[in-house]
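First, one chain by itself: the form predicted alone, in structure tokens.
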Amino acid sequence: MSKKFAVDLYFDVISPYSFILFEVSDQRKSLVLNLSNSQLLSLHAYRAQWPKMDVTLKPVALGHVMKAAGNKPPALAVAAKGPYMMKDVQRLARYFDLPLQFREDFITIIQTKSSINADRLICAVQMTQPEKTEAVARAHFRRFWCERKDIFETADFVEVLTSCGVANPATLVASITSEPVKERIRQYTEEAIDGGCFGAPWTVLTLEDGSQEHFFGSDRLHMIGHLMGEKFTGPVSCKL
């Protein structure tokens, strides 16, 4: 059996570009997101085409990452980046036929609320019911970016877990303040920072010789495939 390439995806559910890279759509997703004719083959979709790729989801505390790097959210760092990011995300959503809706209150949200507990919850699921990790991460992304609902309170988390068929949702939600769960997200966050991360999404590809390649953003799948010796075919079809 050929050796697998480890791909670590560091992300925060508050990041729209993390959502785009995580999984925009494929044939499985068209059922999950109720899409018709969704064509983008994203990181998770490419696992079927690139069997040598072994993806690990690693939620991070994006605020800590950016603080460590001396970075700021685009719209807060440069005023012109706010309107640009809104247009860019909406353009990508149309291009990939994704029902992502950029929230008009996004800047207020990132200034007044934190997604840390949502990311901790994904870690808690990963530690106890790992087979549900992808579904719970996707449900958080969809809830915030497609359904325009919050992902900050206990009731939000219970709804997410219940929708994914996760066992013992109340116990899992209670565990997000436990030391093991907090340590897990600290570990992932420190890994990302140590690797030079300054934002999300951040992808680390470990090659066969043990060396690593690091990628920022949602548009580097072609390079990841190239370095693994795989063919990147891009979206089958798309429309603006």
Ligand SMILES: N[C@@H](CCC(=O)N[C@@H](CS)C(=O)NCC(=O)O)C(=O)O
Given for the second form:
Amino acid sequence: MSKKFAVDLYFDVISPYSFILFEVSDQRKSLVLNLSNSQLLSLHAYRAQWPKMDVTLKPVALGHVMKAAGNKPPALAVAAKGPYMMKDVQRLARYFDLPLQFREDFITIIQTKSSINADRLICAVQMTQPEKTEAVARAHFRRFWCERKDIFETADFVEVLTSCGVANPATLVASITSEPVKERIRQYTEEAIDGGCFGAPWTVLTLEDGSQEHFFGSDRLHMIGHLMGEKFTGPVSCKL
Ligand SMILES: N[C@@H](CCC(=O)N[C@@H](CS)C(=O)NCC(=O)O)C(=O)O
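Now show the form predicted in complex with the named molecule, given that the preceding structure was the form predicted alone.
Now the full complex is given, and it begins with the chain already shown.
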């Protein structure tokens, strides 16, 4: 069957809701939990359930997106949003059976560190070993959001790439400051901003007639399915 619906998923690995959308789409707990990084499963279970959907991963620099949109990370903009977001993300993770553990130092991290090199590394992999893109994105998300480990330094990146069986990890890590790689993330980030993006995850669905629908958040999969003539059936089991 030919793919009919292009779905561009703009995300930043520092965004917990991006992690949820990235994985939610794979509701099969056993696959999510037991998947080895070298295995490629389709981006999401919904990619298997909705075979006409063609997903492209597009890492962006969320800080640049927010700046361009005049936005701020919710927890920094409104004090009450921090604790709410922490509870909300953990509740969603339980609902979708994701082994997410919110880092207590998350606010400090977003104030002092940048995930742009991790996002650039995913771009570098996409440009050279595209079949590894999903595994490397997943490994970054899991390292930060499940294992509470950092994703900021060369040593972190080498570990991630090695765990995914990526060839030439040192060369790839060195390439993240190269112009072509920087240009790729710039292009994705500008594309998202031009489409009205102000946060992450941001999903752009291109319909059969070429028109586009834009979605903010991890909580719009039911609408994305609806517009493709498909049904979102939620997680297999709900633990709430
Ligand atoms: N309701 C959305 C919230 C998503 C969200 O808060 N994303 C953060 C990044 S992790 C963001 O970019 N927020 C911008 C905003 O709320 O304006 C969901 O469930 O996914």
